[in-house]
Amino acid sequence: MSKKVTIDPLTRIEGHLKFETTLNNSGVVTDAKCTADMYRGIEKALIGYDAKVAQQVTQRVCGVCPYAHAEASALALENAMGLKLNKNGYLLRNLIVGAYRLQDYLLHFYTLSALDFIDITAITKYQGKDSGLLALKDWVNKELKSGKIFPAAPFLPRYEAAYTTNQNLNISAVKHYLESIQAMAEIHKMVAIFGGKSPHPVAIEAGGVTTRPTVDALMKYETLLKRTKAFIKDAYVPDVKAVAKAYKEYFKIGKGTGDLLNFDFMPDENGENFLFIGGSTINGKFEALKDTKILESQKYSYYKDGKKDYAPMEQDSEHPLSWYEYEREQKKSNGKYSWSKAPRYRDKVVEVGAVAQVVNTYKSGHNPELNRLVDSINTELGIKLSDYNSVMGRHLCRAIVSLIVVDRLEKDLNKVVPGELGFIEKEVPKNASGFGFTEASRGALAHWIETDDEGLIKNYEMIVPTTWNISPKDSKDRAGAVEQMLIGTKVADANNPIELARIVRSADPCIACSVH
């Protein structure tokens, strides 16, 4: 007899995600539904406003990766303007978005995901002299004796599962969990040096970066970058590798479709030669990006008129269901079930994110440094590139991206010309259109803009990473990327479905972004 396992909401992610799975008699997932349970409508609310406000407003789509929306929005308007930045413009933008990327990956691993693998209760047996760990041990013990319903939150309660028994790994990861908070705070300072503030940097504009790079600012950034690099190399990457070695079976669990999509990310000072090359891997074959091949389906989304797939910017308004229509769909066995839409690339269900960035760039052969790093790590862990399509592959790829990005930031920092403004001002064009593609922390991000005869926003559209990954089924009834990661998974204990939580968190979903 089949059994339903529903997690609602999944904690330690951004936003409210519900997912429902059906298990057969053997405990294997045979069906899955991911539900984004909220509606926002920010993109269409921009219509009629000055095109330059989009960089600031669209950042509010997300509190975790606002920098990426600022960049994509600026790129879209620059594309409409036909504007190319000066060298400092490209370099300073890299210093902002690259730093933010590092912060997001530390946040995802330590704050959101590590607790799925390490045993936080190991801290109660700690016998060392580290003051931070001793303070945490004392706090956890007091919480456990407090009689609270949920003591030691957010570490407990948790699913009863096979957490690692490697005490050295547990204590090391907990120590770095605490240290990562300081590391992330310092990265926010790096973002703010040239971004003006963090989160939601204000200096990224169409035309470059409005903060003038002084010698003092460059030196301050360099000091923080050195400490960030040390934490990534000495703590973050070793912890990810240690977890990967302890849970090697998770290189076989949570496999998606294997079809991958990413966009170009971090150009050189001339706006060319990107650090990560955009493209797709479909049926194992890498191809350069074909942006016209994107269509969206809303057959299973809470919108009217869901029979026809449509291209970006084909719709200039949204038609969400009324409350009564929503209730009718809830009662159907095969009705609409998410506020997220279902984008498809070249008619394929694709996964976006760090795996796509690493695998596609590796296959492109464009970045020899990345290829050498991937080959070295694969040899150390005894895995293949095909194993990256997995729970552990997603964690590992974020670590790989971090190593590549932090080295690039050092190089870009040394190329910045002190005192030279990296910004070119230009009027918003009338009756123009443009697009901006980049990579957010969670994957491929695209903005499109169209202006009217006064230069105001006539239409605006975003397709964000989580919309790709946690999309519902499409017009051909094909499950979304994360839904396919869940299907086929063996769940050992339906009352403690840790396998499912590990899979979904490995994709780092952001529901606030996905429903924008």
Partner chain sequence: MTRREVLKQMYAVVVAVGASSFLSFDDLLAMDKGEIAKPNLVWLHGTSCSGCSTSFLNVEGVPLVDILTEYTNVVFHPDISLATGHQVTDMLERADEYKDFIFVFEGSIPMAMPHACMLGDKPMTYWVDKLVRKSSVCIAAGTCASFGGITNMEGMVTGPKPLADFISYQGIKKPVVNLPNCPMKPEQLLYVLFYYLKTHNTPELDDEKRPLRFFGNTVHERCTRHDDFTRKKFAKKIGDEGCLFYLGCQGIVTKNDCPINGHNGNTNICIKAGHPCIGCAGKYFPRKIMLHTYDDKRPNERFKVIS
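Alternative state: the form predicted in complex with the partner chain, after the form predicted alone:
One chain, no partners, no other molecules: that is all that follows.
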């Protein structure tokens, strides 16, 4: 007898996600369906707008990684303009997007994921003197005795499972869970110093960054960067390693296809020599990114156009299903089931994200510092590069990327010329087109723009990291990347399917991004 296990909604991710799995007799997942449950329709709504509006609008695709959309959109328009930034332009943009990346990874690890591994109730046995932890201990104890309907919410209820019993790890991670909130707020300040505000920094425009970098702004950034670096080195990275050691089996759980895709991220001050090099690993073989052979299937997506697969920008309108058509699909056994589309790279289901950035850059041999770091971590944890294709591998790769990025920010900060504007004004070209590829926190991000004979937007398109990862089946009925990660997983207790939640959260899905 097979059994269906549905998680709806999956919380502690961005947006509305439901997933449905089928378990066989032994509790192993044989089929999985991920449903992105929200639609706005931003890209085609942009048609007819001023091309410069695209940056401000598309960053609002996502309140968690707006920086990446702002950058991709600016890159697309710069590509159409044929514009190269000046040195401060590249550097300041790095200071914004690099910092934002760190914030996002702390958010993902502590706020969104850690409490799937860490036992928050361990706080009731806390013996130390930390005031924050004592306050939390008091509060939890009071709550548990309160007779409320849902005591200790938002921390309970949770999936009850075999959480780690390592008390030191539990307490240290809960402490950092609390502290990370302030650390993240400080990183957002770093973003705001040059971006104007955060989330949704206004200052990344086609042409560079509008903020003039004054000496005091640079110093303020430096102070915050030092504290951020300390938190990453002394709290975040050790916590990730400790969780990885406590849950070694999770280097084997949640395996995806192993095919990886990433784009270039963080250029030097000349717009070249990226910190992470774009490329793909297909069947274990790395290749630098040459072209982008992308086709998107809509066969299982809630749009009327499902007959063929489309290349980016091939469509200039979108046809979402009506409520009536939607209900009809729901009743079919093999109907459409997600607002997300299903992009495929060279006809492959690829995973994007930190693993792709780390593994592809490692294989490219382009960044020796990264290779040394990866080698030493692998020795310390007794794992291999192939183990990165897993739940724990994904968490670990975010930590690795953070270490590399934080060092780079220090270097870039020192290169900024104080007082010099990192912005070049250029008119929006008419009848032009451009693309912008970068890496968002969750992986490969691409924007395309086309302007009309007045310089207004004629067509716009985005293919977003989570679209790759959370995609439904494609026109050849191949399951999406996260769906494949779920298939083959053994669930110990179908009423508390923590294994499945851990897998999906390890991919850090962002539904607002994926569907936009």
